[in-house]
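Taking the form predicted on its own, here's one chain by itself in structure tokens.
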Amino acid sequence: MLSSASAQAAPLLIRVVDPAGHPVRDAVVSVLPASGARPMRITQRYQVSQRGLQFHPFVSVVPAGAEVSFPNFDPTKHHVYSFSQARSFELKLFARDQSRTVRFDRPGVVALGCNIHDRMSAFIAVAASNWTAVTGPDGTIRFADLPGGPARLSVWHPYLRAPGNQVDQALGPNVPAVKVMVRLRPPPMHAMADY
């Protein structure tokens, strides 16, 4: 049974940086409280578009059970697929202004590709915990309502130098802020133009 102090919600600021202290964007940060994860609710429509021969966004988080649409805004056809264990699928050729939809039921990371354009790649993290988000350009995540007890923090990034591209660490109770330093591999030659 939780004490009243450990059961109180508390804010937590997480900052993900590289060894030089620069913020790391596109890191999926997840906090799993020892008291149990609260399932992430489906509150919006989710979308991974194809524009300029790239997927947008490059990394996204969706709740388990969410449907994600894949609209094509390019003047060429795309053939979106994934062989990931969390969700494998294939959306055969579809043209500009057409869209397809896929449901993601199992937590895990789903790597996306286009069978026509090899340089296109993206990732969808299917979350099991409500406290899961992607870092922006400032490398930070803020959770306003984290349970006050101990927790486990996970950071995943497509180029992270670690088994499974993920690092984990324990969080003590009521920690207001934490900085996580990660080492990234160079992106592959066909990565997004701004990576």
Contents of the next structure:
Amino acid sequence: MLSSASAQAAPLLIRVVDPAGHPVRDAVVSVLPASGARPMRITQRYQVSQRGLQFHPFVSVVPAGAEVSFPNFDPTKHHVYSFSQARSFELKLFARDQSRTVRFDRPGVVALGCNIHDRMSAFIAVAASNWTAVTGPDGTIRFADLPGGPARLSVWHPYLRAPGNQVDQALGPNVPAVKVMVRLRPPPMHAMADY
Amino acid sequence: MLRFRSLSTRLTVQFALLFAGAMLAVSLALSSLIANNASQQVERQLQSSGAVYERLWQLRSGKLRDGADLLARDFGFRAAVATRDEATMRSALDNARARLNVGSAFIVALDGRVEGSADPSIQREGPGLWNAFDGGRLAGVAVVGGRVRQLAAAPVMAPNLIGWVVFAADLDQREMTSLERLSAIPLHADVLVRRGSVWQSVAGTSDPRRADAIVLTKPLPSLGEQRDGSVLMLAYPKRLALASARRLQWALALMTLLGLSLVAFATWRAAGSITRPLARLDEAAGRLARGEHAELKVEGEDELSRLAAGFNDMVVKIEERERRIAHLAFNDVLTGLPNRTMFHEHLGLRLRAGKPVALHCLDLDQFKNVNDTMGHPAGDALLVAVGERIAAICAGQFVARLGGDEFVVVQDIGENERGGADRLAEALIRGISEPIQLDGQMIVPSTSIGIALAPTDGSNAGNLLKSADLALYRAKEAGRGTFAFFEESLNERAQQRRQMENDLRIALERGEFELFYQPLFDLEKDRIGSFEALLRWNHPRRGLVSPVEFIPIAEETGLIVPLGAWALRQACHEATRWPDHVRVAVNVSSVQFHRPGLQEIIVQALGQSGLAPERLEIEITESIFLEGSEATLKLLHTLRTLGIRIALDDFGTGYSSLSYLQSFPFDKLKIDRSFIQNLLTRPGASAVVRAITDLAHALGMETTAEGVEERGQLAELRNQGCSSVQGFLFSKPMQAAEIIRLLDTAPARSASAA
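Write the structure block of the form predicted together with its partner chain for the protein whose form predicted on its own appears above.
What follows is the entire complex, opening with the chain shown before.
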């Protein structure tokens, strides 16, 4: 994914924090240069597994057109569904070691749930831009090869307190680093263990 | 401070006020306790009603939320919401609404829009509700579609939050009524919602905000705007709440009133029982103070009874003492007869009544002798005995002792009944003169009585007593053991005497007295031997006044003392001009003898004049021996020792002359003129004179015959051996100047006389 960086490209360090200054993970950070987005290439097999009555990973980024498999490692059956506009689907009651694959064509965030287990939830961000990534525990993303010039930066998070759970901001040319402060809702019950 | 005339009223008022105060305090305390208790009870019931309502509220809220939850979790419903399948969503909401029997159900989307409701007016409330739900407030009161409702919401997760299912129940009168029915007391329930600054009732059965209500408010969770609020109000009209307490208070008030009346009555009764005897005592003390007899009835044995008994005892003793004091004041201590004060009272009373009375004034004859010779105890015994006799004789009449030996009897008589007074006076004289044994001696008392009759002899007690005194004086003059009635002439005489008394005093000061001298012719030596000095009074109006008239008065008044002294001095002085053998004789009254100082007067007269004592002759009468004493005899002896001669005047007229002759060696006896007057005519008269002269010779005394007026008398007297003569035959009393002339010629005249 980072191998496609051009010669005139500049690196950018993005850091997402909460008002207390703590790093925020699972934030989907996306930079859309004014010069135009470069589509993300499908480079691997994407997977959201079910293990221990949870989806893994909680938040993932996939290129448009990517196929994501949903392997079930739990002894129970799951009924994975999504009512999201980006991709609405239902994988009704499949058992252990059964796998289904769903193809995601339109960019946007797809919220995943299990109709049997309310606590289970996960999100798949279908990226429109090559410069899209999920923050880890350190809350930082490093893009090495962003094209120069102005761009638009958007941060999405499942609990972000903003319309569409997303905040956007303009990004000047050749900005080496940016810190984005976000305000989060208390997580619902099923995600409490992680937050 | 109130003042009471009556102890009973004071006790009643004080105790009644005290008890009333205590009872009122207790009643008020009880009353407020009852009211407090009732209020607290109502408040507790309101609290419990409030708690019940809260529980009900939560139950319904829970029911609503459960319904919403159930719907929110339905997969198909979530799919319909997530995919905005409006028709499916609305039918699912209608289905649930009917199942749960709630007013309305709708969706609030994440963007604040309201979906699934047929009522477009609900749209307006969408943003407000979103705020509440997004803030975590999922149940409460909100105004939705213009009506106040109870709301419960449940989030729709698909799988993340896409909106809230909301169930809303109307809050209306029906709800409140059902709540009111759950309460044990008749309370009014209401929900108030604040709009702006105004609280508005939304579901009440009546206006509970009346002032006379006990109110409990409970805040309800609000889902509206932040400044809006809603409360549940439970109200209980005070009138109803405190009705039972009021009944109790009325009963208490009634009991208090009853108690007060009882206390007042009981206090009045008790005070009466205490003070009634005191009031009687007060009244009796008043009567006693007014001098009336007062006696209390004694009942029981308590302090008051003892006080009453003591009072009675005191009354008896006071009355006894009063009687004794009165007796002492009005009665004579010695005889027990009424005294002078009581006599005046009684007589005054009789006279004012206009009743004719005879006032007898009694005076014992010679009482002073009894005192002098037998002592005062004997005199007192005599007075007591006489008093008893008078009282016995005059039984029924008023008898009093005025003092000394003076008694009075006030006799009631008829008009002009002089005879009755006569008879009583005679009976008194007779009765008193019964012999009496005193100190072993038999005494025969005698009395003189003066009687005055009222109203003739005096209109008041003082006058009448004076009249009776004058009559007594006259009776005494008339002789002892007699009585006399008052006559007006007595009064005149008394006035004359008083006049003369006054004149005498003045005369002494003015020197109106003069001494005349009557010669005594010495038959043996045939010459004038002496002159008897005789007092004459040259009264400015009456001319010469005879000694017979004024000497007794001078003696009574004591004027005789200075008058006699003057006479002595004058006589001695005059005598010094006479030849040495001529003496001067001066009469000395018994009064002078019995007064102190006679000896000094005589000695002074001799000393001042230079007259030899042998030339002074004192003439006395037997009367000086009547009240005579050792002192009289002693004085006579002293005078004789000095050389002064003593002559006994008026010899033969007295009582028992001979014994005196033995008791004192007179120098001369003067034979009374009564013997001389009849000397030539009465047979035996010469013998009497002879006997006297013989006796005188035997005792070594000279004799002088008085009142010689005839030559025959003179011859006879010479025969009988008389030493000297005195009388008109020889010379009348003459003035001092004449004596000098007479003495020059005396020898010739005497010769011729002889």
